[in-house]
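The data below hold one chain only, encoded as structure tokens and taken in the form predicted in complex with the partner chain.
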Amino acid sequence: MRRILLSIPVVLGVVVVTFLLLRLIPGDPARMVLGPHAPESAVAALRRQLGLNLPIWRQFWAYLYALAHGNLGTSIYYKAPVASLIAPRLALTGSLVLVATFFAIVITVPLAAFAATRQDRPGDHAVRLFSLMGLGMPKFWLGIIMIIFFSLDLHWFPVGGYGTTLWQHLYSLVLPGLCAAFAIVPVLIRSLRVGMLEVLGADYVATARAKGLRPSRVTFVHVARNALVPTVTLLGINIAYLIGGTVVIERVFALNGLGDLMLSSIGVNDFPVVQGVTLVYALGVIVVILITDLVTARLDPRIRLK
């Protein structure tokens, strides 16, 4: 419930930020989206429909207004309500997001458990050398190589798109959720590895051991319960940046999700809508680091106490 509490700001400043937004147009919000051609009635007849010609505390109050009764303006383009154009698109981003934090976990924990129990051997400069190359790796150029690989080459997946049904969408959501795991698989096989070695240097691991358990038992169960904590944390600390990149990779993979909707509205300047997605993605990052707070809590009773 604190912490329910505690986001409570950050929402607020993330609908300022949202809202601040579009002063940063350099020039008339309304004559950017018409053109320079447009005649100046119509502009003016834009600007009043946006509400630019009242006062900025009159605008951020009636937007937060219209937030508050679940209203997020309406779509120059589309001529239709912004929530409704970010509805039926919400359920392809959050899936792609579970299924590339399910790839993240999946690709991350093997990994980070294998160099840390062959720390500086080769196996253990393999995974770093690995982790290194997709630091620097752009994830849709990721996506591409996929593409020409698996679909083109292999014909194993669909070359983009999203199916019909639930196994065509799940079977589709493969290629680009495992790109999207890639923009935190790095960062995070990084940081668990050394969390791993600290816990494999404590004292209970060298009892684990002493007593006679199998390495794989202690590996498993020692080890890897004591690390999780750090992973979900870690998880919830970089889950952001991670759903930042499915935006890219839905273009890339041409699925109809919410980052879809954010870039085909930039192409036509409908920033009402932009600035509608912009605040829902924020909006679900708090929701999701809000989880894995509530997770880590679960997980150790340490962290509860405080």
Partner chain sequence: MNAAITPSVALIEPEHEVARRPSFKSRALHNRTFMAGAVMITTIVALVLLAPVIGRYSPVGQDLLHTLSGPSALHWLGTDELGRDTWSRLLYGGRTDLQVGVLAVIFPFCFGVFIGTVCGYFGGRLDSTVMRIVDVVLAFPFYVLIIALVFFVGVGTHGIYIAFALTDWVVYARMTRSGTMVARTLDWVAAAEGGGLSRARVLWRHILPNTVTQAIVYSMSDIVIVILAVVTLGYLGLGIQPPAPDWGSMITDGQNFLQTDQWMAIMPGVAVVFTGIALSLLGDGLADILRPE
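Predicted model, so just to flag it, every value in this text is computed and none were measured. Positions refer to the first chain, counted from 1. Under this definition, the rigid core comprises the largest set of C-alpha atoms superposing within 1.5 Å between the forms. Compared with the form predicted alone:
Positional change of residue 10 between the two forms reaches 2 Å or more at the C-alpha, relative to the superposed core. Relative to the superposed core, residue 254 undergoes a Cα shift smaller than 2 Å between the two forms. With the core held fixed, the Cα of residue 50 is displaced between the two forms by 2 Å or more.
Please show me the structure of the same protein in the form predicted alone, now that we have looked at it in the form predicted in complex with the partner chain.
Below you will find a single chain and nothing else.
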């Protein structure tokens, strides 16, 4: 509860900064809606209707008042409630983040364990080289390479889109999820490898080996769990990064999620939609960080949420 209360100023800060920065973007939303050839009288009338002719402080107060009543406003461009535009896209973006997190964990844990148990051997060098190469790969470039190879050449996955059934949804998120996961896997591998190397020298690991436990059990039960705490914290931070990082991936793979809605709305100066999507991103980041704190406290009872 204390963490949730402390999150309120963060949300308010995001709301204020987003509201003010959007007003600095060149262009008139009313002019963009009506077109470049619309008469000035029509543009002025639409500005009055949208409240864009009011002072900034009055616009901000009206926005806060509506937000306090659960109203994200009405889209200037789409002429629809912002909540109705965000809701159907939220599930897609959330699913993409979950799939990317799953792939990141599945890739990170075995590779980090493989590298840590073979320190300074060819296998360790290969994993470290893989993580180093991954750090330098732009997501949009990797996504295009994946589409060319797996979709156009091998025909294993669709080029883009989300499908209509549950199976099609999951199938279409494989490539975007892998692309998003590779953005954070290199950092996670390096963190978990270092943590496991530190734990491998502990006395209780030597005791577990002396008891005759299988090497795989020692690695994944005794070593990995105790080395996970800093990596879980790093994972939470990177998942929070992924929430905003899906903007580029959704555009590359033609996914109609929050990121695509955000870019489209920025292009037409649709202030209410951009403010609503940014607020959803901020809330998502706060929830992820809170869950990360709870998981780390569960993994290590010595950690207290202070």
